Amino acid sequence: MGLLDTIKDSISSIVPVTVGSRSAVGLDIGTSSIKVVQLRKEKGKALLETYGEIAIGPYASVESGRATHPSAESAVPAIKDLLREANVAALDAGVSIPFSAAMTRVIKVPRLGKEQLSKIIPIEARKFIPMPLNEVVLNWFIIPERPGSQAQESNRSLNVFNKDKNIDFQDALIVAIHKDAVANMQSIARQTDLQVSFFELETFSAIRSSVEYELSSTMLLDIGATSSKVYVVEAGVLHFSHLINLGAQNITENIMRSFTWPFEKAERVKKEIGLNKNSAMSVFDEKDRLMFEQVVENAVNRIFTEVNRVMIGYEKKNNKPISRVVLSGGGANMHGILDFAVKKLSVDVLKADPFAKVHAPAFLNDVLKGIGPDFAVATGLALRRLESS
C-alpha cells in the first residue's frame, strides 16, 4: 500500500492553504494512526484549511492499522510525510498526550485561596498517585459550581480531609501525567518542523470538540485501538475517567483467531462490514456469515457490557442520570456500533461530530461527518489554539 493510500483526502486545494500566525495545527499521535488538522481564524471563525490521517504501522515495521507505541524513530517520518502529503503550511501546533498515561481524580478540598490550595492539594494529590510526584506533571483546577447546585450537594467526589461540617469544601479535577509520556512527545515534537505550544491530555481536546455545554451529564465514550476512554462531562467540564483495556483491534483480533486470516484482512473485513448483517450476507455463506456475526458482537459486546457498569455506576454513586452518550475514535466509525450502543445503553447515542464547529465547503458535509470521530482530538487542539490566539 503505498503512501497516499493511508491519508485521508485533503481539502487544501479547494480551501486555499495560508501561513500565518492565525493558522494553527492539532496533532494527535495514536497507536495505530496520527492525525493532523489544521484550522484558520478569520472574522472569529474557525476555518477547516486541511486535514489528514496517515498509519503507523508501516513505520514501525508492522501491518498497517496494528497498534504500537510511537517511538521518535517511527513517528517522526510518518509525521513529516503526513504534514508533506496534506499540504499542512502552519507550524503553530499542539499536540496530544495519551490518556493512558494520566491519572485523573476529583477531590473535595477546602474553600481556600489559590495559594494555599497550591501547597495543600500536592500532599493529598499522594494518597492516590502510586509514584514519586517528581515522575509526574502534576495540574489542577476548581471544579466551578453548577448554577442553582449548593455548596455541600454533591458527594461524588472523595474527601480527603476529615469530616468537619465546620469546613465548606469544593471540587477539584486533578492530573498527573507521567513525564515519560511527555518527554517522548518533545522529542517527537523536537525532530519535526512544528513549533509545538502545548502538549494537552487528549482528554480535554476531545471534549473540547466533541461534546456542548450542557448542565445534564454526557458520557464521552473514545473507542481507540487498544483501549476505549470513558468521561462524563457536565457543563463542559470533566468529572469523571475511567480505562477500558479493549479497543476496536481486539474486535480484528478476534476474527483473525477464528477464520485464520492475516491482520490486514481482519481489519478490512471488520471496516467494511462490521455489525452490518446484510452486508455479511453479501460476503458470507450461511455458515461462515454467522459465526462472523457472533464473533464481531460477541467483541463488541464486551467494550459495552464493561462502559455499561462504568455508567451505571456513576449514575447511581452521583443520583443522576447521564442523558447521552458521544462516540468518537475510530471504533466509532464501525458499521452499526450506532444501533449496537443505543440497544445496550438503553440512552441516546450519536457520533461525535468535531467538524461542525468549523467552517468547510458544505459539500463536504458527508465527508466530514463520516470521518468525524477519528479526528476528535486532533480537531480539539487546534481550536484550543486559535481560542488562545
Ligand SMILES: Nc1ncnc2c1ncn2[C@@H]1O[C@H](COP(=O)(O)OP(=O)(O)OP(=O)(O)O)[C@@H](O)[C@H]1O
The other form holds:
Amino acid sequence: MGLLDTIKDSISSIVPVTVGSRSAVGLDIGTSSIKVVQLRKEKGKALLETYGEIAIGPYASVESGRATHPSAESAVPAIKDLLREANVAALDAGVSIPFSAAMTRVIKVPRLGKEQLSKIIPIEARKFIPMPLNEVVLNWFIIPERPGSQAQESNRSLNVFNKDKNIDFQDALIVAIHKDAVANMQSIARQTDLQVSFFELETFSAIRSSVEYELSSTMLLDIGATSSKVYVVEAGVLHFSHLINLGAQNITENIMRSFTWPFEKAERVKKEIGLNKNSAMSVFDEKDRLMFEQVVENAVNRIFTEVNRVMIGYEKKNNKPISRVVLSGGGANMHGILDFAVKKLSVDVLKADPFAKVHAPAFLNDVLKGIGPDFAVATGLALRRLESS
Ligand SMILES: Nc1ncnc2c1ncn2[C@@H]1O[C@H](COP(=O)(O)OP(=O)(O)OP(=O)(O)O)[C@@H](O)[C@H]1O
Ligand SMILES: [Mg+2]
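Previous: the form predicted on its own; requested now: the form predicted together with the named molecule:
Then the entire complex follows, led off by the chain already shown.
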C-alpha cells in the first residue's frame, strides 16, 4: 500500500466541505494503517465529507503495509499526513482503542440498583481480569432483556450469586481496557490538531456502523493485519467477543516463506490474486500456481478454522445459532473470501458496508461498497459523534 494508495482520490473535492460544529471525524489507529472518516450532520442525515487511509509502516521504518505497534513517534506524523492528504478539516473527533487491549465478558448480576451494582461488579470482574483492577478502565452495561427471552426464563435457575433463590438476575457486559493502551492513544491524539471528545473500543464502533439491528445473532469478523476479532451481536448489543492471533498479514508471511519473496511482493500478489484461482493462471506457471493456491488457502483456512471453532462454541453454550457473519477489516477485501467463508462456516456471509449508513454521491456507491470493510471502525466513531451532537 502506498502512502495513501487508491483511497487518495479523496472525495473532498466532490462533496463541498463546509466545516462547522456538525462535522465529526472518526480516527481508527490500526497496526498496519490508520483510517479516517469525516461526516457532517445535515437535516438529520450523515453526509460523507471525506475519508482516507495511510500505511504506518514507512513511519516506523518497516515496509508499507506491515503491522507495527502504533507509537506516538510513528503514528503522529502519519496522522498529520493523513489529515492533510484527505483534506480533513473538522477537528471534533472520536478515536478507537484496539480490541487487543480489552477483555470483555457477559456475567449474571442481581437485579439491583446502579449504586449497588457498581460495588458488586468490580468484585466479579476480578475473577476474569488477570491483572490488578487499578491497571484497567472498567466499564459495564446491563444488557436489555427481551420479553420472554431464554435469559429471562432461566434467570432463577442460574442463581449462583446468592443463596437467596428469590433474587432475580440479569446479564451485564463487563469491559476492561488496559490503562496503558488508553494512555498511548491519548498521547498520540494530543500531539495532533484533533480535539478528541471520546475514545471508544473499536468493537463498539464497528458494530455501530456494520451490524444491522436484528434479534437473531450476527457475528462480526474483523480480519485485521495481525489479528482477527470475533464479535457476536444480538439486538444491537455485544454478547461475546474473542481475539484470534492470526490476521491477513499471516497470509503474506506464508507466501514470503514459500516463495522466498520480500514482504512487498508477497503483499502485492496476495492482494492481486487472493483466493481467486483464475487470476493466478496468468501470473504463475502451473507448479507455482498450485503452490500459491495451496499456501493462501492454508493460511486463510487457519483463520477460519479458529473462527468456526469459536462460532460452534458460542452456539453450543448459548443454544442458539449464529444466523449471519459480517466480514470487516482489510482481510475482508481478499478476492474469493466470501465464498470461502460461506463454505467453511455454512452460514450467510456478507461484507460490511458501513458507508450504507451515510449519504454520498451515487457515483461513489461502488467504490464505497468496495472499501467499506476497511472503514467500519472509523465510520462508526464518526457516527457516534454525530449522534451525540
Ligand atoms: N485485497 C486484499 N486481499 C488480501 N488482504 C488484504 C487486501 N486488502 C487488505 N488486505 C490485508 O488486510 C490487512 C490490513 O487490514 P486492516 O487495515 O483492517 O488492519 P489494521 O486495522 O491495520 O490491523 P489491526 O486491526 O489488526 O490492528 C493487511 O494484512 C492487508 O494485507
Ligand atoms: Mg483494524
